[in-house]
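One chain comes next, on its own, written as structure tokens: the form predicted alone.
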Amino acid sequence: MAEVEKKEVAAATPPWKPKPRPIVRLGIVLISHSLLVSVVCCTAGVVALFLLPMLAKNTYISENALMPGSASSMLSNDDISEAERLAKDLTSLNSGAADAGIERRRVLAKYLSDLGVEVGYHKFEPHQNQFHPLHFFSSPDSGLSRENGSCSSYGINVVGIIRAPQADGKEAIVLVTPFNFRKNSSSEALSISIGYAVFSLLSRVTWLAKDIIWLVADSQYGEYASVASWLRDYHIPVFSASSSDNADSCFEGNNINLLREESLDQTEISSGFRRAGTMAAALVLKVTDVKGQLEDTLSVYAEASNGQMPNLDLINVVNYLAVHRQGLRVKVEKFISVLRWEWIWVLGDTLNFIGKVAGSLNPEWKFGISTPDYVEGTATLANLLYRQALGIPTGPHGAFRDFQVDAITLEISPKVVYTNQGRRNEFILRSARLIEGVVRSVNNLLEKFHQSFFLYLLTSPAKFVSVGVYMIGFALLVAPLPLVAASLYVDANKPDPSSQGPKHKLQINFKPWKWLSAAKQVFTVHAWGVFVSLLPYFISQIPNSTPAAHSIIWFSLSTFGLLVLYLITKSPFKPQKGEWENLKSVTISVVFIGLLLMSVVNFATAQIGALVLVPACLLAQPLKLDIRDASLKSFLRIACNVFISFVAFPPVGFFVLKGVNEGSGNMDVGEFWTWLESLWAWNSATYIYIGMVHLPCWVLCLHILLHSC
């Protein structure tokens, strides 16, 4: 009997099953409560973004070898006087004369020759940045046309090189001064004076460990074009003689050989392209006339293509020397419109109050920030994110970053137009000493910049947010996406209630064909996105067409392509009852992957895209279900979906952002085409993101809203 009872008990006892691992159980809990997790994470992500100005830290110099300000300036009044004499000789030439450009180059070459440095000319043919689908993420030289240009389309840069007496010529520092040789500009002449004062000093010193290159870039075809052309020839020499022969046959009134022949006899102008060592850093110097300045101001521009930034130490050295040695006011650009938003000031007051309360409770909790500092930090951060998201360089320094050279543009604005010679000499002296100090610091480096951050956001010239801080907000925003995708898949593949086990167990009836059907729909719509992204290449070939006409043609062809897709396949838009959960699950998964990939290429684009696409994807639900429910929650979701779908449409989002920043007046349809044209012309990854990630996912979310379930 005992054996029989034991057998009966063993038969009644269910077989032992191992408990799932803690990570699996945690995943099941998060998926089961995906709605709560989504609300918490998205709210925390937005809050973390607005807290970035408060979390910014003071900048510091990581590389000890830089030692900014450790040596006294060697610039003298004689250097300034000689530089002023050069500026007068350049501006005294008649700008209307046909050979004014030749005369100015000859004068500049004469002054450089008198310093005993190597002097050369660099011919270049400016090219137009044009969209080509195969040139994205390619080498900087791949998009250039080698076709012969007209003789009048060439420019000439003047290059001077100082060979370092204490080095073997393997490294170099580049100083760039844009100058239009055909025009008479007092501000450009002032920048030439500053550059020449520094260059003349460096030609005499014995402590140089790196070669010095002074590039006077011919800016008549644009500052970026002349610098980029010189850099291409510096790093990627062209061995074909066809283009050079054609160039030598030109310059009827601007002949480069004439420049060499009529130069001073005692100094030979180099006939070939002269090179120095590997570039350690580059500085682009400009002087601008800005009215209403209360003091001499230095504006720093650092954004390069696709949001790339130079090493933070380079900006820190400039900021330290400008503020603590030369008394200049350093600034970075900000969104002026943000300063007028009242709710930002209210938020700043609130955070300031919270910081004071926390400090009173525990003096070690020092995270408070004044309201003006918070508002200005927010305006600066918004401008930086926008400029990085565009992916377009903010100055000629962007050409250096394409070759992995740390570079920035320094734009100096005097508070008044100096008519008094003494005040003018003082301005030149302060600016030249700043450049001298930066060159001294970079000259001390034993290797390239590497100690400080390459991934950072600036809230002021002296405060930054590191990548480990600003990535938290982005991670919180995208974290709910895989959880919601898994939850939707579970809901779409639940077994029948009669076959369900205990309620605490998560059971899934796997039906892979349903997932594949949804994946097919998503893939088809993204293929349409590729088609839409390639359309501008063909539309731009239409002659005598306005940007507004291009926009209308692009919109019409894109809509027509969508209709053709529906008529041919009928799969992306064919109503399938009960399948919208799988479609939304796959869409969210694609958005998650797209945002993560974009965060590697251009974080600012991924951050802005996450603010728009994440709520659009999470809230998307067939409108029929909400209308059928007829509750307050359903109507709120309908309102949110309609609003987000309207704003998430790229043209609408562009005009909303433009209206917020510049005002609602003078809106033109062609402006969106011009904006997109600038993106593809500069090979911005944002263009790829809009066409192949954002727009297809917006269409899929719209399809989910209109799904007949």
Given for the second form:
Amino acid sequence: MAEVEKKEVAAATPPWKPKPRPIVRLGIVLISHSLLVSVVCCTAGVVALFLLPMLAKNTYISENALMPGSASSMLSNDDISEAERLAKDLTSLNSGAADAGIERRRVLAKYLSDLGVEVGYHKFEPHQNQFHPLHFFSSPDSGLSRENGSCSSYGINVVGIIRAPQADGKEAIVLVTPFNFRKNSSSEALSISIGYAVFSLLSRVTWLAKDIIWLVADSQYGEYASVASWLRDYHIPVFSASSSDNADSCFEGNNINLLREESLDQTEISSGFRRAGTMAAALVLKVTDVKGQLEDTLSVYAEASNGQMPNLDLINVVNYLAVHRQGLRVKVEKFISVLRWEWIWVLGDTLNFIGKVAGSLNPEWKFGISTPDYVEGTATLANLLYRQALGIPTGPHGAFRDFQVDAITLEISPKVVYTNQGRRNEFILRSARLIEGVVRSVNNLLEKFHQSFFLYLLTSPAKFVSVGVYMIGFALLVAPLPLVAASLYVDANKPDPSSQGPKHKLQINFKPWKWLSAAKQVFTVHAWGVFVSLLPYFISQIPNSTPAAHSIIWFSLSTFGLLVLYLITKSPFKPQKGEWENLKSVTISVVFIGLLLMSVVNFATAQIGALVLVPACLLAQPLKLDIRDASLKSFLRIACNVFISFVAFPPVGFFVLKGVNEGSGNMDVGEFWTWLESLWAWNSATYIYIGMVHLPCWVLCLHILLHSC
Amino acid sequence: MAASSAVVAILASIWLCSSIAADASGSSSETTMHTNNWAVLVCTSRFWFNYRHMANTLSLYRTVKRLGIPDERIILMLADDMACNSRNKYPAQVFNNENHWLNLYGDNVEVDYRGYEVTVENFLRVLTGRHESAVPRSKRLLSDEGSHILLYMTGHGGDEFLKFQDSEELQSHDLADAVKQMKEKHRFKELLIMVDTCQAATLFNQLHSPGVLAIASSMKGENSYSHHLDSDVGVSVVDRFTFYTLAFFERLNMYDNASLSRLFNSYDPNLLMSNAYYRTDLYQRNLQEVPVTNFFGSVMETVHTDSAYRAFPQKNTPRETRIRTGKTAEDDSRRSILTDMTKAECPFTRIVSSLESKMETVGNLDSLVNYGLVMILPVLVVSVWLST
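To test you: the structure above is the form predicted alone. What is the structure of the form predicted together with its partner chain?
So here's everything in the complex, that chain up top.
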């Protein structure tokens, strides 16, 4: 039927061309005005980014089942005095003695088994995170840690498990307190006190629906390593007999056996690995001494690897209980340096003013925000974006995220170092009640955290920007890329008005070839990018060398590779007309694809990358042309281009950021290497992004700038 | 009670066929006696954080039992996942007040529909009586045209719907349709629907059947709030509407004559934080004259007949309509109700007593029988003559 109609229409109106559909016409209009569109979109994208603190909404507890704070705390002073007794026993041991660690572990295990809970030791070999090119995005591997056979160094975690009296034991909540058994630290002892107070209470209550696991993580090889290896063993059991034999033989003669035997005399401490159900949530508890605070403060760290965040509800519960029940000040990390930037304050004032004007026009428009709030929000947001973009977990909670467990680190810092026992007890009481409240709330959960957001940015502990809002800025920023690419392609392949006739045909035949040659160039440069990103694996094998030497080797090898490529692929012909336009068009398309892919993997990286790459790509134009033009506009463009390409070079960008953040002190070439090393050691996708998207595109932009047309 | 009334009906149809039978079965519910009481109590939500809904329902269950509806006439539908929930600090106990004076989950709670059986389908089946043949009698609403039914529902609702266990919805149309079917099938004389959910009033929008009285905790666009939180158990334990309903009933005993209008006027919007709504346009009686025990208690009238197991009634057996009033039945208002009730006798009793009084006047029963036999002879002669 429709076809018949179409035919009829076609028959009725033969002289006119069929009108293209509205969407096609819209596309054509946008492409033909790509310059205007790209200026407007990019500006809007940057403005939207700076508006985010203003658009932040108050957090709310989305999951009905949580009911934080509905139950009164059951923690008593007896729990605390008992916990303090434990802390005293732990700290009173002579730290100098060789077996102080073993003795402390035994004391802790004794206290735990006196509570009537299951106690177990977990021994692990800490292994350094090593760069392996194929380990990006792969699941945590159990085989990795078992390869190196050195028995000299190992850590032992102490694990206590409370079985929920009336539940089926299918779920668990994990509490983690990092503790260095070898050293005497007052703040770590304080965190053990808090942990033990909560744990001893939970061992008595009847309302548990989930098992409680208390992991006292041996932090002598780092907090993350111990938690990560315990989690790995928890989730990936090893069944092969040979490996356990190997481990046993490894520990033979070591004091682990001594420790176990002695413990067995007193209590039943299992030698096997103890497990409970699947983990609903995990809380990492730390106490730190921070000088010069006005009140007791709770810092929340949530960023896991590749910028993954735990469910917002977990942070909400902690924030709600800390603020409204225990009167702690909650904060999330922020860039202090942002607070010193004058222009941010001016921007905040302006936005405040606009908000007030809008409010006076229509009282229902309430998007005003006070200047200090705006600046604080921006500083927090900037820090969060940076942390997410790095892709390195900010604490041991990151290890849980790898197993899809929602976890955060709670860092409690007392106002002063308490010497008075009463004040100290009160501090422990408040902190322990906070943990108890969170545990009880999570205990009420019926399912995994799922109700609230996983994709969000925090501008303060109680304000967030959801994915639907922050994606707008990013979308605006990258929207001009395909338009400009299309417009450039059209321009480059426009038939020359001067050359009509038989030549015209020939040119049409050459069109695909021109596009392909540009694509070939782009592909070659990206292949070089892969090569550059793989180089550090081989460079790091070189023994006995400093990071600075590594950097220099890496840099020179990369440059050499680029030169070789350039000489091989250099076209022997004179540059064709429209060649650089084609090249730029393909580059922009590739940047567009790269940014979009990255925004799925790690939004913050893509957002920061887009802020640099989008202007760099859009502005890139051969310097020769601009110099030939010699107008104010072209000089401006030259200045912009030179500046952006300078800053966009990753090492330069790194040092500029560092200088802005920490002040221009001592700059070491090796620092960049160390930074990148940390990126790949944590399997951060940002490393891949820098090596395979950012660097090649930067080279291509440079190539366009220096193009000899 | 149901059994005895059924026997009475059968005897009536055997003895005095035409006139009485027509009077009894052909009558509309207005003229039928209120003979029995039923209660259907439904808690439509599950999960620990909805503790209060189960506590609501169990409290009402306790109240109607206390006021005289026996367990066999209460259909209790509960998810029943609170008492033995592992989060419950007091295992196998449910409280509706933070003072914990009253354990609602004692050893005499009979839950008829439990857990995942509480579905819209089962609910509608209970109301309309369309069960599979295997469903036991204890799970059926065996009401008749003399029944007063109390239907209490609590859970999470919205505009013209009520959620069932987070997976289904009962819409106001469904409810109205079920009530209409019940009416057609003579399953009730009067029906009181009491709903404690958010926007509960909207659930009654489609009701059209006469004899239905409806009361809701909140109007359209309003929330029903919980009354208080038990910080020991860690959940809200009762909803405001139900709390004040229970508070009203706690002051009553089985023999009180508090009227429905007193109950309805006891709801204070400031305390409820919502406006209680009642729909009376389908209900004929004056609310001030209807005692709450007509729905929340059991029927107080007993028709006593010893004739059930004898071929003929004995001569001097008194047939009385006894009203079990309280031990202290002195006040005038109660007396007036008493006399009202004696006037309103059932037709069967009336006819039997008139027959009896006529027989009293005859005096000598033997001579009556002899005269009767003599009278039969001419009739026999005439009939023989006619047949030949």
